[in-house]
Structures are given as C-alpha cells and as structure tokens.
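Given as structure tokens, the chain that follows is alone and in the form predicted on its own.
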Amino acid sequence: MLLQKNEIYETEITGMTAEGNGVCRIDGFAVFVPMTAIGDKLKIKIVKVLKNYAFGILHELLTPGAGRVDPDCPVFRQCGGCTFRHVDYSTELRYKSGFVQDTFDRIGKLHPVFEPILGSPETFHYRNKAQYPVAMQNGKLVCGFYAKHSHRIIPYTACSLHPEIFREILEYLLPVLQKAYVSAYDEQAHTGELRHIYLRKGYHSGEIMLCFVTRVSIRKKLNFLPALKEKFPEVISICESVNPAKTNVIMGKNVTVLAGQNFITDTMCGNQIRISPQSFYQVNTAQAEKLYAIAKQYADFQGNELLLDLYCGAGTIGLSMADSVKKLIGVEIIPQAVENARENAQRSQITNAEFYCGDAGMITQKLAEQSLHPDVVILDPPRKGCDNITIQSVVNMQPDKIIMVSCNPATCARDSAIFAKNNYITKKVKAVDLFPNTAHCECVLLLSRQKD
C-alpha cells in the first residue's frame, strides 16, 4: 500500500530516532512522527511521502505510551529547542542510552562495554549560555528561539532551561533597545542592526556576560548600559561582536568591550577558568565536572604521563587532569580560547601545561614529526567529529590510550571505527546527559592500543 499525503492512519509508535522522532510502521512502511513516545497508540496524519519512508504528525492520541507526560512549556510544540518535554526524565534517559548503543552498533559496528547512562541532577535552569535571535514582530522588538527546521523566531524569554536572571535581563533589554531605535536584523533582506543577544553565566561564580551580536555597530545607541549594570551588578562584561556577513554563523570575528571586561570567570573541577565570548565551555557545568571526572578515571593516570588535549577550548578538560600527569599539551584553533587556557593554567597555579594555537590536524602532524609520543590523548571534537589528518596523526604518535568526549554519538562511532582499523579498540562507553529535555547526549569512551 502506498501511503497517501493528508490521510489519517491508526498505528503504534514502536521506536525512537536519535533526532527524537517516534517511529511506526504502516504496512511495513516507516513513518517518523515528532512529539510521540514509544508505546503511543494514536492516529497520525501523513504530511510527506518519500520513496522509502514518510513523515507524519500526531492527529489524535488514543492510548499514551509509558512515560508520557503533559508538556510543561507553552511553546514546546512551536520551539525547536526541546525534544522530550512530553516524556518523563527516566524515559528520556532510556531513549538516549538506546541511541548511543544503537549508533555504535549500526554506524561503528563496535560492541564495547556500555556503562549505565549518567543522568543530570538538574533538568531545568542548567544552561550557562544562551544565544537569542532577535526580530521585529507586530511593531515590537522580540527575541526567542527558532521554530524547528526554520529561522522563524518564536518569541519567548522564559525558557526553563536557562537561569531565571536571563529572563529578567531580556525583559529589561528589549524595551530599552527599541526605545534607543535599535533595529532587528532581517535575515532575508540582510538589513537591520541587532542579530542576537548572547548571555553567559558562571555556574559557581554567578558572573554574567552580555554580548550584542550585530550586523553593524550599535555601541553609540547603548547609553543605557550604566543603568543596566546598576540594575544587574552580576553583569561584569558587556561586549559587541559585529558580524556583517550574510551567514548562519552567529559570532563575528572580533569582539569589542563596551563595559567592564571581555571575560567572566568560573570554577571547573577546582580550577579557575576565564571564559571569553568565543571560548568553548560546556553549557551544563555541574554535569560537565562529572563527565571530566569519568574521563580522568578512564585514563587511569600513574603520574608520569604526557597528556595531549586536542580541541582543548579554554583548557578545562586537560587542566582538570594536570595534577595527575607529568606534562599537559593543549591544542585549540581559536586564539582567544588558547589565551584563556594559558591564563587559566596560570590562575590555577598549574605549571606543567603548554597550549598551542592551530588546527588540531596540522598541529598533531607537526608534533608527530617531532617524535612526540604522548601516553594519553584526549579528543573533544566539534559535532562534525575528527578530521582524517587528526586521526592519522594521533595514530602515528601511538599513545597507549585515547579518551574521546563527544557531543555527537554518530560521528564518535564513525571515528571510533576508523581508530579500530588502526589498532585502537573501543573498550567502554558511558553516555552522560548534559542536555536534559533535548535530543542531545554526550558520551565519553576509552580506546586502548592493541600491542603486538
């Protein structure tokens, strides 16, 4: 039977994709349905039919599946941020654990030991960073979140994943920005001024950074900044990043300080961390500290190792392990992050760490050519995973262990399979949920070199 668009079918959700879509089968034909739960008996409406599969939407829920709850967010169905506000947290963790195991089996063809997933004790207000796109709607300056698979902005300032003070700052900012005649960026016409409002907060310190991401500078219009700092003394850094390009990339190449300083500080694993607007810093600090502790446990340092930390960002992972190794070398492509990493080592009185600025693949190639032989390599790549140069360079250096931290199980499994072909066996994997209510899941894994 060929499914018909706009037709209604009665079915049951039997699986879940890593993107958070429920899966059902109608006469053997796979249909993906968002905002459903495994076990849901329901009627769905077909909205798109392709050669081998289709997409549907929930038309009527007949019998809820295990773990289904009423969504607690008024914009859940419109906003593209959260995926699992309609199931309880234990069900969400079960889904995510399944995603990770399935990915390593299906993509990597690997069968390591899967340790139980580590859930987050905080499922709300855990994010220390938010970037809000700005728009003009009905004559009013608004900010919020993109609707799923679009750049249509859903106005909302009270996201429960963010600190409450972010809402307070936004609700203060929007009217005063409009009063100052700051215009919203129009993505289609490439006109207007303000693209995003970017906020960061130190989890332990409470310090807040505010950054205006603009198409052209608006600094001359921001005469309200002294009043803002007086109302919110936690805001110790106010910056502007001008991004004149017609691009989906949020930040511009440079950051200018408008008030205060160009960084905030926080504590991570006992170390003092300086965070600039462009530094990578895990958004769930408390859970990241647990993630790094697991990575350190997997490494099982004896105290005399040379540790190479690739994609090191502001140095948080490597610095959390520096007290257990002879020497730490960190590599990161963003100059400002490398500067932060060096400052963080100095502020935390860590003297056995060096940091290099450059592409991970190119730097590791140079280190390999210098006959550098790290005992352990930490890999924390971006979502796209490691490039082939980095993987081959790491293999050439022949470390005993590779500890990989990944926010994308699919690219992680792919890279692990490449390492497996080069004599590095994935021993164990642990999923760690840093992003409750969303479809994202972090994982940490141990790869060991098989010696001849």
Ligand code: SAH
Given for the second form:
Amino acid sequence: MLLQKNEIYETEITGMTAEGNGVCRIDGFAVFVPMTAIGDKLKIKIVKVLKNYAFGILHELLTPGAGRVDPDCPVFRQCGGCTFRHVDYSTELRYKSGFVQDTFDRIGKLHPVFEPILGSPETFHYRNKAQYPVAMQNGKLVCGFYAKHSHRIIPYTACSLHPEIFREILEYLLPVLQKAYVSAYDEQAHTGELRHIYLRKGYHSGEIMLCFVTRVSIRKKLNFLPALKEKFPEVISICESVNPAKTNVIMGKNVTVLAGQNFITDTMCGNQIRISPQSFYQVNTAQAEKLYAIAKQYADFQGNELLLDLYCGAGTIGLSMADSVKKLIGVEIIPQAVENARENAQRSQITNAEFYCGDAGMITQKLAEQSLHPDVVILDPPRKGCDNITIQSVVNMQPDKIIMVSCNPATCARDSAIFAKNNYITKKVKAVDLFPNTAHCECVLLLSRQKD
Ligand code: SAH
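Having seen the form predicted on its own, could you give me the form predicted in complex with the ligand?
Now the full complex is given, and it begins with the chain already shown.
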C-alpha cells in the first residue's frame, strides 16, 4: 500500500524521535507525527509523503498514551519553542533518556553505562535568557517567538519558560517603543529598525540586562530609558547591538552601552560570574550547576592535575573545578567571553587559571606542539560538535580523562566514536535535562584512555 497525502489512517504511536515527533508505522512505512505521545491510539492525516517515510498530523485522538496532559500554553501548537507541553515531565524525561541512548547506539555504535537522566528542579521559569523577534502586526508593535520551521512571528510575551519579569518588561517596552516611532525590522524587505529584544537575568543575583538588537541604531529615540530604569531597578545594563546584515545570526559585531554597565553578574557554583551580552551562559543556571558538579565528579580530581577547559565561554565550568586542580587553562573564541573568564577568576580569587582567546583547534594544536600534557580535558563545544583538529590535538596530548559536555547528543556520539578509534573509551553517559518542555537535552560523558 502506498500512503496517500490527505488520507486518514488509524494507528498507534510506538516511538519518539530526538526532534520530538511521535513515530508510527503504517504497513511498515514510518510516519512522523508531532505533538503525540507514545501509546496514543489515534487517527492521523498524512500531510507529506517522501521516499522512505511520511509526515502526518493528529486528526483524532482515540485513546491517549501514558503521561498525556492538556497543554497549558495557549500558543503551544503554533510556537516553535516547546515540544513536550502535551505530556507530563516524567514522560518527557523517559523520552529524552531513550533518545540519548538511541543516538549513542545508532550514531556512535557505543555501549557505555547510561546513568539515569537528571530532571531539572524547575520545569517552568527556568530560562535566564530570551531573544524575542519583533514585528509590526495589525498596526501594533509585537514580539514573540518564531513558528516551527519558519520566521513567522507568533506574538506572545508571557512564555512560562521565562522569568515573569520578562513579560512585565516587554509589556512596558512595546507601547513606549511604538510611541517613540521605533519601527520593527522586516526580514523580507530588510527594512525597519528593531530586530530583537534580548533579555538576560542573573539567576541568583536577579540583575537584568536589556539589549536592543537593531538594523540601524535607535538610540536617539530611546528617551524613556531613565523611566524604564526607575520602574525596573533590576535592569542594570541597557545596550544596543546594531546588526545591519541580512542574516539569521541575532547579534551584531559590537555592543554599545546605552545606560548602566555592559555586563550583569551572577554566581555559579559559588563563583562570581560576569556575563557580557556576547558571552555564552547556560540558560538554566540551577541545573547547569548540577551538570558541572557531575562533570567534576566524573573527573575525580586528586588535586595535582592540569585541567584544559575547551570552549570555556565565561569560564564557568573550569572555574567551578579550579579549587580541585593544580592549574586550569581555558580556551574560548569570543573575546568578550574570555575577558569575562579572566575577570571571573580574579573576582573569585582564583589564581591558578589562565585563559586563551582563539579557535579551540588551533590553540590545542599549538599547546600539543608545546608538549602540554593536561591530565583532564573538558570539551563543551557548540551544537556542531568538535572539529577533527581539536579531537586529534586532544588525542596527541594524551590526557587520562576527557569529559564531554554537549547540548547535541548526535554530534557528541559522533565525536565520541572518533575518540573510541583513538583509544578513548566512553565509560559513562548521563543525560541532564537543561531544557524542560523542549526537545533539547544536554549530556555529560566520561571518556578514559585505555592503558596498553
Ligand atoms: N563551557 C561554557 C560554554 C559552552 S558553549 C559554559 O558551560 O558556559 C560553547 C562555547 O564554545 C561558546 O562560548 C562559544 O563561543 C565557543 N566556541 C564556539 N566555537 C569555538 C571554537 N572554534 N573555538 C573555541 N571556542 C568556540
């Protein structure tokens, strides 16, 4: 039987992909159905048929699968942010744990010990950062979220993954921006001014940064900033980043301060952490602190180690371990983040840390050539994973242990498989959910050098 577009089929969801699509099989043919749960007995409508699989949408739910709940968000069906608002958290964790294991099995062909997934203490209001795209809709300046696989903006200011105060700030800002004749950026025409409103809040400190990302500067129009600061005294940093490019990249090259300072400070694992708008900072602080603690436990430091922290951002992971090692070297490509890392060490009276700015691969290669022999290497790359030069240079330095931290299990499994070919065996994997309600999941791995 060949599946027909627009036809309705009765079936059952039996699996879940890493993207959060339920999977069912119709005559052996895999059909992916978003917003379903394993165990759902349902009718689906086929919307797209490809050579080896098809996509369907839920037409009628006949019997709900385990863990189904009514989505509590009014924009869940349109917004591209959340994937699992229709199942409870323990079900979501079960799915995530399953697809992390599948990924290591399928891509890495690795069979480490999978430790139980660690759920987040907070499943709502856990994010410390949001970047809201701005649009003019029906004569009103709005901001919100992109629809799935699209740049259509779904206006919404009350996202329950974000701190409540973000909504208050947005609701204050949008009318005053409109009154000040600030126009919304139009991506198609590449006209208009305001592209994104970017907010960040220190989880422990409560300090807030507001950054306007614009196509052309709007600073002369923002005469309401003193009033805003008075209404929201937590907002201690107001910046603008002009990004004139036709690009999906949100931030421009530079950031200028409009009021207050160009950073906020938070604490992480007891250390003072300064963060600039350009610096990466884990979005779920409380859970990231637990993630770092697991990484530290995996490293099992004895006190005299040389620790190399690659892709170190503002230095947060390495600094959380500095008191347990002899020396820490961090490497990061964004200059402002490196500057933050150095200040963060200083402000926390950490004197055994050094940070280099540059590409992880290039710097690691140089360090390997200089016969640097770290005992432990931490790798926490962006979603695309590590490049071969970085992996090869780490292998050349022959550390005893490699701790990988990754927000993308697929590239992480791929990279661990390369390490496995170079005598580094993945011993343990622990999924740590930093991103409740979304399809994303972090994991932390221990790789050990096999002694010959
Ligand atoms: N370990 C940090 C940051 C992890 S995110 C933390 O836990 O907060 C990944 C980091 O890698 C980002 O800071 C990003 O700027 C940096 N990065 C991306 N490409 C890089 C490269 N080629 N070389 C070095 N750092 C890079």
